[in-house]
Amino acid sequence: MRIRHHPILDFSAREPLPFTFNKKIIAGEEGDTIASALHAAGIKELTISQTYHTPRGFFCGIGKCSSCLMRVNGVPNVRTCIAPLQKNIIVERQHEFAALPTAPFTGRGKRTITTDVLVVGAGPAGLCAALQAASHGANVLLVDENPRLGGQLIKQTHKFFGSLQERAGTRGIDIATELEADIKKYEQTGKLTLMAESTVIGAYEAAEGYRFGLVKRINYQTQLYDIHCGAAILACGAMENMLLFPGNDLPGVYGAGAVQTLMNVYGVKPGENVLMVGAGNVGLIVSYQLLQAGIAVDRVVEAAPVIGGYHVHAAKLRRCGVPIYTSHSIQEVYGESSVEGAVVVQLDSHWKPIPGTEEDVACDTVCLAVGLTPSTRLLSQIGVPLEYISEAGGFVALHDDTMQTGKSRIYVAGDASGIEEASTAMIEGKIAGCAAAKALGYPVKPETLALFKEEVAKLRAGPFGEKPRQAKAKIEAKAREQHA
């Protein structure tokens, strides 16, 4: 299942990393996660459902769901989709409830870190927020759950639209590389500290400022940190949406981001023949990227009567012979231990299935590109007021035009503040970084913030920015009401 030939990415064979899975030797490669190495070996069943006792597989690819939890070197509940593969580790599939750990307890004591600004999430918004806060003099701690920086950028092989300032015409993977290089420069100055493979587990009371608990993963074990900060920017991203249909929990049903992760980050095919559900920008772009990787796309189905994404993306697919069916959706997926096929059906003007229009589609992969939901758990725990804004993708933190939430010196940016494009997320991160530094007394020129606000307004101009414009207008209006 390895992708060896790609028009953009280099997936040449890397150093082999043998490991044991369920008492069998598997050959992974340097740079793999545990889950990607298993997929490359054709193993899609990662765990067993606690309730239904049925197989579960890779779904989100970013550590947000529980479908990939496994026992590694005696440690249970390891999120194998974000756990880097190491040589000669022992991986075991968990059956329903995880058994107690057999690995020795290291007994590491709690450590304390004090910083000006804590940035949670090293995607496009978090990276830009950290860089702006550090460039204005603040000491910054940047944390992310994943082993690599960049969030969604590291899997985006297409060239971005937008403005020259936000790197229009540049591939997402190249933007991620540029931002990572900038982060390393600030690390050398001592103004910025990076902690990858680290999870913020909660927000707690503090005499001054804010206090967060953080767990850093070290060789599948953990180190607890007590983080004290004057301000925090929560750029926690979003989670893949799921659709309700029979068979939606079979291994081989993936979120679109998970397909991109396997394919564009680790060079592993999610399958050989894909049914794409959703014709927004994500569904169209990922479908084309599947074709670039040599993977067949049977069709794209879209429940809405019109294509939601840019027509330039739809045109590329059609030129490659991939049909796009609007007013169609998935009815069910079938298979024993993984996806073997699916049934699609036409919808009427009331979004109801039309009897007699069912069609069987032979596929081994179903990719769901049906939107994202902002990740708000940490925001909720710290007490930030949330509101359901449908145009923003769900519950979001109320915030003003400086990205400050209802809690003083707690900021939000990127998809956690409302689902939008990566270009917008980067500017929101810059605004939040400047605002946080300014709130802590560091000099920030008023024209700097004004310039970023003007730039984000330009990106939201035009017909495709209508929904984000409506979302932000509602968010800011509700924030003003609450403040009053």
Ligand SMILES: Cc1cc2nc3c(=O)[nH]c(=O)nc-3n(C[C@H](O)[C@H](O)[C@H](O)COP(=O)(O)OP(=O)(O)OC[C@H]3O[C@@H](n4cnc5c(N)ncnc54)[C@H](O)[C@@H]3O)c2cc1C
Contents of the next structure:
Amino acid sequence: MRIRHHPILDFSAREPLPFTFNKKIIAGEEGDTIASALHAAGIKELTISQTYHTPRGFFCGIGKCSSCLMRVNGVPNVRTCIAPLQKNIIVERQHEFAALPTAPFTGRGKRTITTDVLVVGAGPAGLCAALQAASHGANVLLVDENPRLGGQLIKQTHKFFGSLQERAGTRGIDIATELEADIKKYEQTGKLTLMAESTVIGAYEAAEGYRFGLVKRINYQTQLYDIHCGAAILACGAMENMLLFPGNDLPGVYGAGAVQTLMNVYGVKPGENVLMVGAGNVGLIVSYQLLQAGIAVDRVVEAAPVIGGYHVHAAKLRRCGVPIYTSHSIQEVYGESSVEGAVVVQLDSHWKPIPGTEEDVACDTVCLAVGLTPSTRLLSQIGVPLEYISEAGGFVALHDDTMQTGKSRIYVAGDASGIEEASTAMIEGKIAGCAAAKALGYPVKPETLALFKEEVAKLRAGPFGEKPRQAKAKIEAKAREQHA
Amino acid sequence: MPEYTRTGVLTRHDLLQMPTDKQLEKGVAFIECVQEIPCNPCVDACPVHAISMKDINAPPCVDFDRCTSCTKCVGVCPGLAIFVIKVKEDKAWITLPYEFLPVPAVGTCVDALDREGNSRGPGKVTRVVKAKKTMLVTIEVNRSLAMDVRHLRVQA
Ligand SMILES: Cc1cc2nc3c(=O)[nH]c(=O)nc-3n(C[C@H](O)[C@H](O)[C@H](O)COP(=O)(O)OP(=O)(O)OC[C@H]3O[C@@H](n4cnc5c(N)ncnc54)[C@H](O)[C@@H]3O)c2cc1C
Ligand code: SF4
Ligand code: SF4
Ligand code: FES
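Alt. form predicted in complex with the ligand, vs. the form predicted alone above:
Okay, now the whole complex, with that chain kicking things off.
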């Protein structure tokens, strides 16, 4: 299941890392996560549903859904999709309730870090926010729960749209590398501290400013940190949406973004024959990238009567011979312990299945590219006002045009503030970074903020920018109402 | 709603500009990017400023007379939507962006595919250039296919 030859990425064999799964030795490779190494060995079943006692595989691949929890070296509930593989570890499936840990607890007391600005999430939004805040003189702590910096950028092998300032024409993976190099520069000056494999778990009572709990993972165990900061920027990204249909929990039904992570970050094939559900940009791009990795895409089904993504992405796929069926949806997925096939069906003008139009699709993988929901759990725990804005993808924190939420010095940026694009996420991050530095008394030229606001408005000016434009207008209007 | 928003396939009347025979003989960049999307690297890529746009969301427009068919824009476009087309007598040469393995070798025969991925007969590879990780492959086909062939498949 390994991809060795790829037109864009280099997946030549890496250092072998043998480990044990259910008493068998499995050959992983340097750079794998536990889940990617298992998948490469053909093991898709990671857990068992506690309610239905049926096999479960991973779904999100980026640490957001907890469908990949396993026991590692005696430590239960390890999110194997983001846990880097180590040599000779022992991995086991958990049954029913996880057994009490047999591994020793770290036993280390909490550690304290004090900083000006805490940035949660090192995707395009968080990276740009951290860079801007640091470049204006603030001390910054940048945190991400994934082992690698870059958020969704690290799996995006395609060249980006947008303008030259936002690095259009450059591949997402290369943008991540460029931003990472800038971050390293600030790290050397001591202005910026980076913590990977670290999850911000919540806000806590503080005498002054804000206080957050952070859990850093070290060898599958954890270390607690107590973070004190003057301002926080929450750039936590988004979660992929699930669809309701029988069999949606079978291993082999994956989020399209998860499949993109598995094949483009870890070089592992999700399967050999894929049914893609959803013809937005994500569905179209991931389908094309599956073909690039040497994996067949049977078809793309889209419930809407038109293709939602850019025509140029659809055209790339069509000329490779992949059909796109609009007004079609998935009805069910079947299989014993993983996906063996799916049934698709045509929809009428009221989005209702037309009986007799069911068609069987032979596939071992079903990818869901049916939208994203902003990650707002931390924001809601902090208590900033949230509102359901359908154009933004769900509940979002109300915020003003400097990205400040209903709580002073708590900012939001990127997909967490409404689903959009990496290009706009980067500019929102820059705005939040500047605004946070300014709020803490560091000098920021008013032109700088004005320029970023102008850039983001330009990107949203066309017909494809209509949804985010409406979303942001509603969010800012409601924020003003709340304020008044 | 135009039909291509349902099919993902452009027809001739969706295409915003059509070069004359004379311009095709000289060789031109032919852009199949018809929607208003926020994107403009093609404009910046062209050394002779042959591509223009009213604003970043407007579809690009090529000055066919100015275009020198240098193929720079082909490798830059994130939509892989630019092709350079040149014709002479009964032959056409199509330069297209290619991001798959194996890379076809010059002199070999490939399947020339249309916008729906259907084979329209053989194409002869006449040139392969690397533009970072996107390959620019030129194939020679029958002139009648100049406006139909947009992809290739390496024969097994
Ligand atoms: C297939 C696909 C194709 C795309 N193509 C394009 C394109 O061509 N052009 C474009 O502009 N955009 C594109 N996008 C969209 C773009 O990738 C996203 O909009 C962008 O990544 C959002 O950036 P972000 O920083 O808000 O979130 P993310 O990139 O998702 O980053 C969020 C980060 O926060 C971390 N995090 C979350 N919660 C916590 C916590 N509690 N503690 C610590 N860390 C946490 C996560 O680990 C993650 O790394 C595409 C997206 C997909 C899926
Ligand atoms: S082929 Fe060269 S000259 Fe013609 S539009 Fe493209 S970049 Fe400009
Ligand atoms: S670079 Fe390509 S996708 Fe972008 S506007 Fe130009 S032709 Fe269209
Ligand atoms: S948390 Fe691991 S698959 Fe979602």
